[in-house]
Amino acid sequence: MSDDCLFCKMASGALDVGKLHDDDLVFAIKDINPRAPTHLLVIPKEHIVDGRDVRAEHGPTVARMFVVAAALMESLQLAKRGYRIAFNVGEDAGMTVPHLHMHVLGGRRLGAEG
């Protein structure tokens, strides 16, 4: 954990947020600046700066992120329609919080990115 990281504060409970999911490895919240009708963030509790810092030992955490995303989208009845999963890596990609997180977007037809 990083003392000055927004997502670490959320993970520890220092900041009270409406968590959609919370377990030993990850938690999920609604994005405060949604880009689609459904825009969730799945965030590891361990402080990993971004995708460049993911190592083999993070495998269980990254896998859990995908499992949680799929379960949440299933519960929202969006799994069959489809959804987008995205990771931003670095400032040029639009990353604003330097802590690995997965964007999960759905609820409408999504156009091309980039």
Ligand code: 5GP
Second form
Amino acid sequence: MSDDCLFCKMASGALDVGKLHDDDLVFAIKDINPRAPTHLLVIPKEHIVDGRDVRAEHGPTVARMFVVAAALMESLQLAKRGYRIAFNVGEDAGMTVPHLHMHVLGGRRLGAEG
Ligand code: 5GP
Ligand code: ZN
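Condition change, the form predicted alone to the form predicted in complex with guanosine-5'-monophosphate:
Whole complex next, starting from this chain.
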């Protein structure tokens, strides 16, 4: 938990946000500024800054992020047509919230990355 971190505040419940999913390791929300018809964020409760800080012991948390993303997209009937999972890492990627999060984008044909 980092005191001034937006996603830590959401994780702890200090900040009220409509959660699409909430379990012991991760939660999921809709992105406030969606770049696709469906744009979800799957976020670990632990304060991991970004992909550069992921360690082997985070394996169960990272796996849960993928499992939750797949279940949510299946429930939204977007699994069959496909979708994009992306992680921004640091400044050049345009990361704005320094707490690891998975972007899950779907519902339209997406352009190339980058
Ligand atoms: P990043 O740019 O760090 O990879 O992604 C951060 C994402 O968090 C952005 O897509 C941004 O729109 C989203 N975001 C920032 N603040 C909020 C918020 O208060 N609520 C929600 N639901 N999403 C947010
Ligand atoms: Zn945090």
